[in-house]
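Here's a solo chain for you in structure tokens, the form predicted alone.
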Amino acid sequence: MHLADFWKETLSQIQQTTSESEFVLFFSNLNVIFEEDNNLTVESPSAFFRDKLRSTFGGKLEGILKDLTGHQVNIEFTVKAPAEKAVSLPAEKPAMKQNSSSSIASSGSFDHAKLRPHSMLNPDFTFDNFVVGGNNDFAYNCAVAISKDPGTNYNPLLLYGGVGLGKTHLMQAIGNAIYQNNPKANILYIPTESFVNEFLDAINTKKTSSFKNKYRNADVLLLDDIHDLQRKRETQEELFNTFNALYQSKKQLVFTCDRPPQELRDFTDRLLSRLTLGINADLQIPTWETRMVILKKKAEVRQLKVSDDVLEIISRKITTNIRDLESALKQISAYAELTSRDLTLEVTQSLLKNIFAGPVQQSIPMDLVMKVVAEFFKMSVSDLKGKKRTQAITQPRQIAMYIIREMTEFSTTEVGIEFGGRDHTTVMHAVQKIVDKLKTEPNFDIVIQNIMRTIRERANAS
């Protein structure tokens, strides 16, 4: 048998022990190159999927192939050529394959000429104007897949992340794409706070039957800011029953949250189990490259002539979220329209000086990161900076270095100097150790995100 035949059998065995949604997600768009009897290359659509595939299935694939062939088969995981850029635009083909049974447009764009906007959805929230980067590509691809075949493989979808990172945009893009294909679909979008108020009003007016009929007859339910249900047990119970009714009828459910589901408090266990039943995808703070693309795209929409120097200083100074980037762009756009003056670097710095100088936008100091990490692990900052190499100190030190590199613009050399005069290669090694650990231990990411959230809160409050 040729290695290709063994590969087919390997996938068949993987499929038997993997959920359908997970198998489709990771194996539906691979390109496999068979070189020799003991070598093959697996090309993934992006670096994210390559790393996820390697960490989750690499060992299983090699083990099954070894059992089938009788010898070790070396698998190299790469990104499809030509190599994808760090930041891609939604106009490019998404990583997910389109379901042949679906007629929903792959772009998810809203055709204003044919349809009126959906009464509950913002027509500007589409896949076409959602900027994709390494911070959100997994969530984006899941959303696109859902829009093509709602209620099947990726149900429910829970999008989580901080304020202004695009959760609502992506959620409504799903709704707009489904509506574009099927205007008769019963799509309900509602913020959780409004859902709670509507439910309480239904109780007070003795119209709970109408409330239940409204939501349990939905084809797509988009519930925004699910964290607002904390401590609201009666509404949680109603949502649990609504969830079951819709899920059993293969209706699509999408939720957003400002934190991972594991961090939700005062939630019933059975509702939490439903929220985590499908795909959980996080949206993180965009990288500098992604922020540049976001600004360029929004400037084009506004037909605003602005140099790359101006966009670069905004993207470097504003590191919080997309909403703050857009706010800054609105300010300079209004100035340009009212004065008809060019937006030079000096003018931009003057217009945005208060934003640039604000505590939210200031660079997070290294000593704040070290202090928060030290408190989290119940040790002193001097321990983090010191020479001890015990596991109890080494890992928190590596975490602190990793977070500094993630949240600040400090170089590895500057970080090394701050940590007792260590060499920059030591810092690079520490960062890589944490990156590797994040790939193999999903719960470890929760620890990192908790620490980073505390750092941001303290930086904003100072």
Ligand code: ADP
Given for the second form:
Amino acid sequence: MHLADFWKETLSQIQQTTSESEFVLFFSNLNVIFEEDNNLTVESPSAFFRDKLRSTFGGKLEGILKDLTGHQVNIEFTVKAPAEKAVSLPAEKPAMKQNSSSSIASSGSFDHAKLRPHSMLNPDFTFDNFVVGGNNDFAYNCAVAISKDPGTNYNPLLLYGGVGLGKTHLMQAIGNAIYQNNPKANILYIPTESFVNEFLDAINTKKTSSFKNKYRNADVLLLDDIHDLQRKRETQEELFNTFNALYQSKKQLVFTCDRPPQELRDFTDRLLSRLTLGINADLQIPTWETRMVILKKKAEVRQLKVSDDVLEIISRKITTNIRDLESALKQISAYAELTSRDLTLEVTQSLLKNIFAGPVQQSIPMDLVMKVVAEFFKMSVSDLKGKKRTQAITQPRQIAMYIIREMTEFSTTEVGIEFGGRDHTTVMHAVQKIVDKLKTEPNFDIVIQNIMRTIRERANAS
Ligand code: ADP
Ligand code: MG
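Having seen the form predicted alone, the form predicted together with ligand ADP:
Everything in the complex follows now, all chains and molecules, and the chain you saw is the first one.
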């Protein structure tokens, strides 16, 4: 047997132990080069996939290959060179002139000099203008991979997450990048609400066939906010048919949704199963470090002179979403401009209080975090706070501390006191443990994100 055959067998073994979507995601888009008997190179679509493959599957793959071949096989993971047509990769700055005086778009990859903006897309919503962090890197990388090779592997893409977290931005960035590479592609972007109205109009005016024609001729269909289809049975039916037509002819489909798809109500099962057939990627609230990077980028693009200290306060205080973050920055700098006052820390703080007084800015109590974590791990809050040090208890305790540091503004000292009078260095150590674990265990993040989502939901409900 050749190494190629062993590789095939290895993949089918891996397939048995991973979920369908995970398998499609990581293994459907690889280019494998077989060298000699004991070396192979695996090319993946981007550095993100390369790293995840290496860390999550590298050891496993080599282990299986060793069992099969009876000797050690070394796998080298690399990134596939871009295809010819993707010369202006979305992640790279164009070599064209940089017009630094204009808006956000000048720092983006949207090449205004060559192409007029797409009529349905906001030219500012590019990959370059999108700050990538642990909260969105998976979604971002899927989006970039799709824009390089639409309709092939990651189809459909479902982006989901709360309001203001970048779903529309990322979806339109896919559209903009594809448009850049291929201005003739028929890219349709439409908010679901408009899609519903257009369809109902078409029924009323007996023009359903032109409606069908329009959408079934798309090369790329970007349908934003599909939760607006809840209870719209007729339009769901129409979308189901549109989906099938496009999917079968390998056209790219991208959807966004404000909640995990399984939480959609009044949605036909068969449509739901289509929408979630490909890659489902969620966008989370960025950590404050990422919020800081986003603010710096927005301030730079708008040429606002705001000190890092001020940006830091904003990114610490505004924990809801990126839209709120942007709007706080705008209002604070408008204030400084209009009153020609210096933005001191005090001024910023009091402005923030005024802007985000009231229910908008939800603060999360520590005991809510503890409660949710304890429930998640089926243990008691007192064990969580207590002195026991078995693995089954220390890990949830570290997770709770980590989440409190991520989601609230309590200091490590305050957290320590709440956890049975522990020292702040203990808390720091616990948080670091989780940070390390997040780096080495890719699926661990899903656990944390799940818990955080529950906490947010409970906080909003109360
Ligand atoms: P959603 O569709 O999820 O409600 P949007 O895509 O409209 O959110 O994003 C809200 C605002 O936040 C937009 O101005 C967008 O450019 C900005 N934004 C969101 N995520 C990012 C990010 N990762 N980097 C930079 N800006 C972002
Ligand atoms: Mg949106």
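In this text, rigid core is short for the largest set of C-alphas that superpose within 1.5 Å between two forms. Quick caveat: nothing in here was measured; it's all calculated off a predicted structure. Residue numbers count along the first chain shown, from 1.
Visitor: G386: CA shift of at least 2 Å between these two forms after core fit?
Guide: Yes; that C-alpha moves by at least 2 Å between these two forms.
Visitor: Once the core is aligned, does V369 move its Cα by at least 2 Å between these two forms?
Guide: Yes, the C-alpha moves 2 Å or more.
Visitor: Under a superposition restricted to the rigid core, does H71 display a Cα displacement of 2 angstroms or more between these two forms?
Guide: Yes, H71 moves 2 Å or more.
Visitor: Following alignment on the rigid core, what Cα displacement (Å) is computed for M452 between these two forms?
Guide: So the C-alpha of this residue moves 5.5 Å.
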